[in-house]
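So this first bit is one chain, no partners, the form predicted on its own, shown in C-alpha cells.
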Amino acid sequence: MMSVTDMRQGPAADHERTARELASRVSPATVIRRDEPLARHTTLRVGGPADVYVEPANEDDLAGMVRFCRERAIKMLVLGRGSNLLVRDGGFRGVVVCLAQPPFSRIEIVGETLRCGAGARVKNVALEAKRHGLSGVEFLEGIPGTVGGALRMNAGAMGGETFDAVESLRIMDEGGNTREMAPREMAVTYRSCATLKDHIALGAVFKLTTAPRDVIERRMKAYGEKRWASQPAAPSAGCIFKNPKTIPAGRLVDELGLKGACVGGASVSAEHGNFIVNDGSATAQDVLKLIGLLKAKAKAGRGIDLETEVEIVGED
C-alpha cells in the first residue's frame, strides 16, 4: 500500500518526468512550469494547477508537444487569456498551453486583410485595423481574449461574430500537421466552434473594408461606452450563459430578482445580470454553485434552461 508520504510525491514526480521529458522534444526557448496556478492565467482568477504548463516558442515546439501528449495520452488544454474559461479548484491533470510567445502574436497588414496570430489580443486586433483605416472587427474592441479564444467560442458583441470576419484559418491537429480552412468547411455555431474542440488555431485572416479612420474610431468609442456601462470591472469570466431564444440571459437574471446573489466570494454582478464576479476571495466551487442556484431559479420560475458559455474544465 502506498504511503501517505509516496501518495504526496507519486503526482509531484510524474509531473516532473512529463515536464523533463517534454523539454528533451522542445527547443530550450519553450517555457515549462510545474503545477501552475491556473488562477493567474484566467480573468475569473479562480481555479487549481496545471500538472504541466508550457509556453511553446513556435509553432515546431508546439507540435513536438502535442506529438508528446498524443503518444503518451496526456490531456492537453490551450489556454489563451483565460476569459470565458471556470477552472476547477482542483486544476488540470494534464498539459496546459499558452500561444504567449512572440511568434503567436503577430498582426499583419495586406491589404484589406489582416493576418493575426492565435496569441494576439482581439483588442489589438481592432486598434490595428483602425490605425489603417480598415473596418470589419470594432465589435472586437474591448473583448478581454486572444484570437484563438475567440476563434475556439465564436467570440461575439455589439451584434458581431468572430466568425463574421474571418476569411480563412490555419489549424494544427492532434498529430502536430498544420493546414489552412475556410470557415464554411469548419463547424461554427452560436458562441462555439466545434472544430477547434481537437484542433488548434495557430492564427487566421480577417477580411476587412476601408472607412474613414474618424467614422471607425466614432463606431469602437460607442461599443466602448457601451461596454463598460453595462459590464463589471471585477474579476469575471465574461457572459456566464449563452442567450436563450426567448430573452437575453442577463436580462432574464435581472427579471428574476437574482442580481447581488451570491455564493461564498462569488456574486451576480449588478451592472449585469450574465456576469459572476469575484470579490477576490471566490473559489471555482463557489462560481459553480452560483451557476447552479441561477439554472435552478430560471428553470423553475421560467421553465427555460440556461445554458452555460463559459467553459469549464479540470478536477474538483
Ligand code: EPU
Contents of the next structure:
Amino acid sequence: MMSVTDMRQGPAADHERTARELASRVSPATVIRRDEPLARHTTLRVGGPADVYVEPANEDDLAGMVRFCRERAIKMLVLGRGSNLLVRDGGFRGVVVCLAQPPFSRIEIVGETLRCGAGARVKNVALEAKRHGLSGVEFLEGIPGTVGGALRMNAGAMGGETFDAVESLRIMDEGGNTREMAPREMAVTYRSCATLKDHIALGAVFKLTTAPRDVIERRMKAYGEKRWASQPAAPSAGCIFKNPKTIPAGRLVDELGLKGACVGGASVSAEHGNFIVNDGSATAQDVLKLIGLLKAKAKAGRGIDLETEVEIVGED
Ligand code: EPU
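Coords for the form predicted in complex with this ligand, given the form predicted on its own:
And the full complex, kicking off with our chain again.
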C-alpha cells in the first residue's frame, strides 16, 4: 500500500511545489491555485485543468511570475475571458495567468483617447467611450472578451478590427520588461497579432473622435440587434473558423447543409454556421471532432481549407 509520502509524489506534488515556489516570488495578494478547471474560465465551457493558475496582484508580481516561468522553462498561457479559446480535455501543463485583478482593468478617458488595462472588458471600453461622447470603438460592443484577448486576436466585428482603433500598447516581454509600442511596429493580421504570442499585452490607448452620444448609441444598438438576430446565445467560442477569402465560413457551412451537425454535446449552431455550441455536456474532444468533420466536408465539397480562428491549447 502507498504511504502518504508516496501518494504525494507525481504531478500533483510537482504542481504544489511550483505553486509554493511561485508564491515566494510574489506578494500575498496574488492569487495562486493548483489544478484549476479551465472549463470554468472559457465561454465554450470545456477543457481540463491548468497545473497552476495565477491572478497577479500587479505588474511587479506579473513580472516576477514571468521570470520564474522563464527560469524553469514552464509554459505559460495568458487567459482573457476565454471567449476564443478551446482547451483540450487533458488541460494545460504549465501556468495559466489571468489579468483579472483591478489594477489591470482600469479604464480612463484622457482628452480624445481611452486608456485601459488588458484585463478590462471590451464591452466596458465601448460603453465608457459612449458615455463620454467618443466614437471609434462602437464595434467592440458585443465582443465577449477582454482588451488583452481582443488585441492578441485582433478581434473584430461589424467591419471593424481592434487594431483599427489602437494608438499604442504597453507590453511585457519574456524577461518581465515593459515598454510602449505603436501598432505599426507589431505583426498584425486578420484575427491575429503575432507579437502577442510571446509578449503580454498590459494595456492599450484607443484613439477616438468626438461624436453626438445619440449617434453612437444608435450605431451600437444596430450592431447589437444584428448580432442577436444572427448569432447564438448558447455557450460557444464565437466564430470557430477564420473567413476564407472566397466565402464567409458560416455561409459555407450553411450551404453544405451542416447546421445542426453534432458530435456528442457539441453541435453546429442552427443560427450561424460558424458557431459550435455546447449543450452543457460537450467535451473538448467532441468539439475537436466536429471541427475535423467540418474541415473535411469543406475540403471535399468545395476544395476549401478552413482554418480555425479559436486558439486550441492543452493536452488530449
Ligand atoms: N451566413 C449564412 N449562413 C450562416 C451564417 C452566415 O448564409 O449560417 C452569411 C450571412 O448572411 C452573411 C455572411 O454569411 O451574408 C457573413 O455572415 P455574418 O454577417 O454573420 O458575418 P461573419 O463573417 O460570419 C464576422 C465575424 C464575427 C462578427 C460578425 C459580425 C469572422 C470569422 N467573424 O462573422 O466575429 O461577430 O462578422 O460583424 O470574421 C468572432 O470573431 O468570433 C466573431 C463572432
